[in-house]
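A lone chain, given as structure tokens: the form predicted on its own.
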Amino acid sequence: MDVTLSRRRFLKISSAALGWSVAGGTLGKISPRASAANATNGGIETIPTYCDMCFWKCGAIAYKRNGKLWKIEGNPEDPLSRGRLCPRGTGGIGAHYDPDRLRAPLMRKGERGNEQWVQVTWDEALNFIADKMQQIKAEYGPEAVALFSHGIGGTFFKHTIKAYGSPNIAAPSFAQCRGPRDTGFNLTFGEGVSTPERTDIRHARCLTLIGSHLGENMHNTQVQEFSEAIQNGASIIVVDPRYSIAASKAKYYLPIKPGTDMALLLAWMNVIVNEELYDKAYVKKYGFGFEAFRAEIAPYTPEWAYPETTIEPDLIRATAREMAKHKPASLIHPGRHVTWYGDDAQRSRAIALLNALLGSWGRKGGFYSPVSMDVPSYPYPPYPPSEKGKVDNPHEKYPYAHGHGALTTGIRDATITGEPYPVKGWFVYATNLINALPNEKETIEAIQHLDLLVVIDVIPSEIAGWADVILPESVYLERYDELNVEWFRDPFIALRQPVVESPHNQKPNWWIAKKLAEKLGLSEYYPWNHIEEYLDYRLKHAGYSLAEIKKKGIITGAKQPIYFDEGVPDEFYTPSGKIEFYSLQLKEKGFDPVPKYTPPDPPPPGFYRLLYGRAPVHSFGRTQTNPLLADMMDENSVWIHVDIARRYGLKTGDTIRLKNQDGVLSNKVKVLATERIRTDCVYLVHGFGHKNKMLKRAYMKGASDAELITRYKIDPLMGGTGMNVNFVTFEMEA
């Protein structure tokens, strides 16, 4: 039976990096037993899920071998893997068998932060954490308590906050990371760009990618798509400091200035539209203030730019008419985590514009518009309301932080300083805010502050070692968690459910969420008694049931247009109703209506700009334990090019320490003198560097980028924490 669906307003990489190319060692055909859930065949079993590696979420198809988890590949009908799996989710059965796993329920022997835990039982942390609850909302209300929360799997702790009373729900994944870009579209287009992106990479015939590492950041589906595109002979544009894997595929690679990023779009800019390249009658159709848009980009040559950028001029022009050439199918990619100089919101803003031009907004080879499965949510009675708001942009200081959860750092902020109330509660899952959020010691600062600070992860992370209780949650294959029900090209429902069981004293997130709201007497909250109850409620009525998904893991529906020219509707969420290239209410609030640029800091004399990043085989710092990803990388090391590095005395191999500017000491790592990096910059990988003693493979192996982002600079549109401001000059070892 159908469902209505609803509408919301690498070729290879290179020979070296093909084993972290899009198939992590699966780029042959699928098992056919991998279409076949529950199937077996001389003692395998396959089960089918989807992934919890990275919040891509991708369909997958375990196999078990006389009972134990074997391998893991891509699920052929799941429309985000189409059958393959990047590197981490290949290693996800490293998950199961990580050495390092929290076992069983922990609670602080001691002071907070020294490491010494006493094992309890699981009704023993419960009854603790359920009265230090109700002791925070009897002395300072509901609202003192906030949740940080990671990924889907947070989904019934967020129900279990809410139903307690609190709206302070908070994600690091708005404020430092995506924030900044989901406004600077919906500020253009009345609408953001989802997640997964929205963007048509696969049809694109020229992509541009600004500090997007595509190969190294492994989003699965976007990693596929673009090797697509390489294969149908699209351009590839590159804007990088770094000479990424990206970058080596590209047409044009511009290797810019660290944080003069607006300055080249404004130039870009410039030239579309002084060569009047733009496309005319999109622009005429859908835009709004144009003219004033054309006046205030006038200035932005790309003679202006050079001395800002080092890009020269007739590289500007060279790759604005590229750009222009293949319109509007010319995609300039709006990133991922964009916080970076604290002008982010515009600067992303800036981006959309630039797509603006290219007509590529609502077009194929530009981005399309999602469409998605329409499920029923659970019939739940109505949370509380809460008389206090929430607590993390009092008086709005921030008017494009509103929508998106709360701000982490205004949460953090709050806990330190009680305004504008205290914040006594913390619970933390699936993050590590000790490495999410910049400057480490106001986190601990905050933490202090606190009565009470719960972690539930499958890890001992940094955050974890500042608890007062740990809860040691299964991992995602051996769990059931809600449904993924995606805005996607191609509409989906996919199902998560267990494929072996928890190896210790591990429980399911809905279980421990279920039940702490029992012990908090929200029982009301989970009419439910098992999570495959509520699946197949909300399955059921939207015509479906859990029986039916648990054989595929995935149920697919019809194709739907996804293109303005196919009948998608051409409609703008702005005040205007069209694309906003002069936005009035940004004027009205007293900031740029159109983007302008400012000069980046310049560093102390002898430091250089902290770059940061991704590889493809860790999802930022939870897989460095992972006994088979570990294998593939178990430290960083630091980017130096050759001509520093020779000023030094330093070559690749050696090991130093860096120092920032406010003089935070990393540990030790290994030097990679190379000259695919600029000479005023250094770039580590992030998640490295673990101070946690529980974490016995990843402990002090390589350098923790998070420790020496001690400055950020605050993003006035939306709260985003920009922390791309530090340098790092070097120590030698003795």
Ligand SMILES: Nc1nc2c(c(=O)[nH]1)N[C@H]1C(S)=C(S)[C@@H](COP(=O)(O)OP(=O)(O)OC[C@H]3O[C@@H](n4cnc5c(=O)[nH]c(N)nc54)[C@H](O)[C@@H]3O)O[C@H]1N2
The other form holds:
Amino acid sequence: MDVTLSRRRFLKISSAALGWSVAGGTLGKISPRASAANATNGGIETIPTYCDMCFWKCGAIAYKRNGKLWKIEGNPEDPLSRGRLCPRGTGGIGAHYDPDRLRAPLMRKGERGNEQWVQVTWDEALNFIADKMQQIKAEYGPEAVALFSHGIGGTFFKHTIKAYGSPNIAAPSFAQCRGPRDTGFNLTFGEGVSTPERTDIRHARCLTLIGSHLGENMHNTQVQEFSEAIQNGASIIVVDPRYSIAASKAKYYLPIKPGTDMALLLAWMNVIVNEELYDKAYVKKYGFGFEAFRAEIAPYTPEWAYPETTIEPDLIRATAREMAKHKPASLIHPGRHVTWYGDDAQRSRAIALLNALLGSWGRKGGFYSPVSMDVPSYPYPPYPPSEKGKVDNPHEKYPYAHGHGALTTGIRDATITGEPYPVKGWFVYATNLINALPNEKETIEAIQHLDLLVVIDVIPSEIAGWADVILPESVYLERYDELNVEWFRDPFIALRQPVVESPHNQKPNWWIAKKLAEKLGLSEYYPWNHIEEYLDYRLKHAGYSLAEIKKKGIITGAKQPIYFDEGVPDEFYTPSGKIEFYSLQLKEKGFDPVPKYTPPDPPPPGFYRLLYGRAPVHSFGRTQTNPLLADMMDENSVWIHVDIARRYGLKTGDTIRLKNQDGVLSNKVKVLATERIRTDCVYLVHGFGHKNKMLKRAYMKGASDAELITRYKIDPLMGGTGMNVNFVTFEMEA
Amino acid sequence: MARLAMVIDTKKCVGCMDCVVACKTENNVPEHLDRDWLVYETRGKFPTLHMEIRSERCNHCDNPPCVYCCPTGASHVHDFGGVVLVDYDKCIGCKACLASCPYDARFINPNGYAEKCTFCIHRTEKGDDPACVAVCPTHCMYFGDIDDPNSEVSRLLASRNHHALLPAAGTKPQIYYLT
Amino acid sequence: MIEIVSTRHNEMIDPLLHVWGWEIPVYLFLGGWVAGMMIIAGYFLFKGRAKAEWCSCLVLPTISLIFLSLGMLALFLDLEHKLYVWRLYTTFEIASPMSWGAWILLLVYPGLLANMIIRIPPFLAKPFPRLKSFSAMVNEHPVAIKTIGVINMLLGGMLGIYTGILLSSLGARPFWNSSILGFLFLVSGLSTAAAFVHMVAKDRYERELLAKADNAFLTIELFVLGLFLIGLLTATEVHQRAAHLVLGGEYTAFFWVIVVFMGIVIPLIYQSLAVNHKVPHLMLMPILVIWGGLMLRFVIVVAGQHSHWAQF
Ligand SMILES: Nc1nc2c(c(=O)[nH]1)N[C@H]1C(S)=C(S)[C@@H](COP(=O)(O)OP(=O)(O)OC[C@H]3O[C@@H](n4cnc5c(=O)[nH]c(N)nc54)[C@H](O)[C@@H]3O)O[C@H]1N2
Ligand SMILES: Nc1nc2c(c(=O)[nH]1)N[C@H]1C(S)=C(S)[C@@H](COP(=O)(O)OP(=O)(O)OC[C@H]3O[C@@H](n4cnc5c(=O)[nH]c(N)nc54)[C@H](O)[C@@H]3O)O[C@H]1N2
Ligand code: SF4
Ligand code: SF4
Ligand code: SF4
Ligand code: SF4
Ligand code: SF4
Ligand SMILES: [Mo]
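Follow the form predicted on its own with the form predicted together with the ligand, if you could.
Expanding to the full complex; the earlier chain stays at the top.
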């Protein structure tokens, strides 16, 4: 993707460069609200930074009262938050006060996973790690150390590991999250959706959400724009087996049978093509292989889709017409966490194709073309080349697995099998692999093959429980991080800067990564002494300075065109240079050139499909010990349809355990007997049921979906792990 | 005289509880106690359902039983905008006001006095929005003077269907829910 | 089908209001009891029995004083902000029954003391010999004694009614939302007091009289309880639902078995037979009445807190 995109990036960067002179002028006009930033009055001090309670990175302003952290609000200058944080962001100060935080470096004593620790100094910990890494390098080569890293805080660890010589860097955000989506869109439009999603929800006249549970999924800008769409009277269509919050806002709610979305998508396209409702001019101008596509989807009538999806043909037709009526401002949201059934890249491709029919790509109310500011990177020496290449995807087994970095599960497989070459060391930065990857048994098995497992975290996560060394990081409110130079609707640069000191012996990631590099003899990769120098260097070379951005936390650039009709070049970086209704590259590689439907496996009798998702007040499994957010929700419940619950004699508040098809038994969990879900599935909010005893507030509260996800289906295109393929039944709890 | 009120658009509210978290940090509301909260009311049979999501708090009633029943005058109607407040230094913690509120909007602060939503008087007196209103990512809450026909809240009430909670209880609540 | 999920989890409020534990029912019960005793004592004073060899009007004020103080102690224990209790007496809140109550209590004490002056109990006479001459002075004026009697009756009436109004004024709790509650608690206080006097009176006349009076009070109480429930049942749906708390709901068995049957019906039947000399008086009966009076306060305070206006 990076290669094909370079042309566009270049165009954007140069136009952004033109914009700055204009932006320079507006910077002088500081709004009265923002001028309070960084100021002290009446014991109140405000410091702008950006949020790290999830990966959206909203601009924020932290308030201190008499030197103590008081609250945090959105930065009104920031285009992502527009002055309002989501509940997790607002509760972010709890991360600083969390009594369950890691306080000092810990080294394992006794068996791995026994969770017995000795407290050590930073020097001892880093020396130990560096020695082990040198041994591994000598014996197996530098590729034998892999880094799992999620979020912007991993920037400097990536740098150190690359300097050390390993290309094996992975995040769960590809194979466990949005990889299939970007693959499907890439195959169709030549570009992915990326993050923050380039969806123009704000201007959509019709918004179709397929499982995207906005309102529970609290990615801030998306939720704000969702509300704007509602306010503007947009038609909302929601497809979800569960009556989500978004469903309650919908004009049309389609309670689909889980795993059959592809059938619905094909039927929708069938109606739109058959009834000639698609954007003909757009398809004619930009489409490739449309006639072949038309022929492929001909059999998929709503009547065909009905028994698969359980959605009435009339409703399929009505919704297809509704979305077509509003084209091109008709957005079929591509979703984000789409690793559901193993056919996810093709399902995402179907979503891309439906959008293509509606002409929404590149159009207002559809997908805009994101822009960014040009901040040159720091001039480091080149990384040593890797002889062996990445370990995760031998022989290009998954031809489209090149998202951002390696496949998490690919590294895990290689660690277990030693093929194509052994992996002996894992660095785990800010990702709880036990919770994030499917089938924790495999993760634990892989860990048994390691000579070194280092976990850098802020709380004692489950993966930290397995570590040889745990390094406690300062939370985002206590540190600098890499600049956030986002590709978004509006160009901007955002700064994260420390608001308060770390309460104990925690250190920021840049400090740890730099110290480690020095101990590895890689000092030349850290020519700067303090991250402030690094940040200032980058900002200066973009025409700003650290001192300047520290005041407002944000530097914004001038508005730039983001739609085709505003002057964005209507180019598609596909092999044909067009929107590929029919994909020859897929055909060549033996895949369906136009997506096809395979029915999902049915649940065994007496079992229910396990679905999972987000609660607005928590981020995955990382906020359950945050005192503010735990106060909002301290355990999850299993959603069961009232009729099913009644059959088992269960009512809301009863406690049960879930048992999956492989006999894995969950923690005790409360029942929510509700009308808001189909009778063939149950639902858990992800992130609960923690097993690390050191997480005092969260230990054994609620049930873990991750633990019950013992099976997964791998996407043949890109190696993503479909995780909605597990089934559970109920064990009564006295 | 201003009459401050809150208007909340249930069509936009996603029930995210940001308003609750914001109130907690802004007002130092003790752990495990809520000045505001969410109610999700679902009617119907799957899949034909209707859900109303409401961010609830003290209604700053025009006819406030909690003020009438208070033996010390601690609960009172503030001069500014008819906001119902508790003077913590006068409160004896008799809990009559807790029992008198049909919305169960009050609780006892661990320090012994009755507490509830203050309409963020420390902010609103200065012309700022309450913390919960200011944080709401869906912009579904509006705050202002309903005695002023030109205020945003008045215009919303004039143009949209709305209801207040438990009107039959006779308290004349001043939080309005747009439907 | 309506499904309600609320995120509020406030202590004493959720899932059901429970702001008042044992203290308030005990306070209301003792208050009612004292009210009854004041009325009875006042009546005897008014009837001129202060001169009699033994008159309950001579011991009741002392007992009342103790019970009332215990009741106030219970009330005090219930306060969450105890150090600020003096705030009650820095204001008079005309709309607040609790404020009325605070001030009524302040009047009740002198009323009781005035009554005690008539025949100074020994434990006061010893340390304060001058009280004796003061007492003698009062005793020279029968009108003064009658007046003290009337005042005690009036104060007792106010006190008794107040204990009910305290709850009934809290309109948010439909179960309490009946003006009859004041009268109910007054009658109940009278029946408790009558049962008590019947139990302790050394004077046969008083014993007999109060047994009869008790029967009358219990009959009225039964009637008033009926009115109370009918009142709720004929009001709004919310009140009907509240009434169902004792008519099929959670508190039905407690209410009918412990309060109505054991606390009123059984003593009433037995004592009716006893005053007609069909059966001997039994100490158990007045004890049941007193116990029933306490249980009545408990069930009303608890059930009332669990009644609410919400539509679900
Ligand atoms: N079963 C199941 N699996 C899933 C998902 C699911 O819904 N269910 N969701 C998938 C998706 S969409 C994604 S994106 C991934 C997310 O997967 P992850 O990003 O791994 O999310 P978490 O499990 O929350 O783990 C994050 C870890 O980072 C730590 N952390 C938080 N802040 C900091 C910090 O400032 N510094 C450091 N060093 N550490 C920090 C947290 O304590 C926590 O241990 O999971 C995927 N896996
Ligand atoms: N509060 C909060 N917000 C978050 C996060 C968080 O941790 N907390 N994480 C962020 C991240 S990294 C991600 S990736 C996103 C994930 O959020 P989204 O991408 O919006 O949602 P998913 O997790 O994919 O899917 C969950 C929804 O899909 C429905 N669903 C399940 N199976 C099916 C099916 O077969 N068909 C259909 N149509 N629907 C189905 C579920 O009922 C549920 O409503 O959330 C982001 N936002
Ligand atoms: S979406 Fe919420 S948690 Fe994520 S960065 Fe923004 S405010 Fe923080
Ligand atoms: S913050 Fe706004 S959207 Fe979220 S629950 Fe509160 S009122 Fe609703
Ligand atoms: S909502 Fe309750 S506490 Fe608030 S003013 Fe009305 S009665 Fe009083
Ligand atoms: S608890 Fe405090 S505010 Fe409430 S009625 Fe009693 S004294 Fe008044
Ligand atoms: S107005 Fe202020 S006190 Fe009231 S709920 Fe909102 S934030 Fe809390
Ligand atoms: Mo994700």
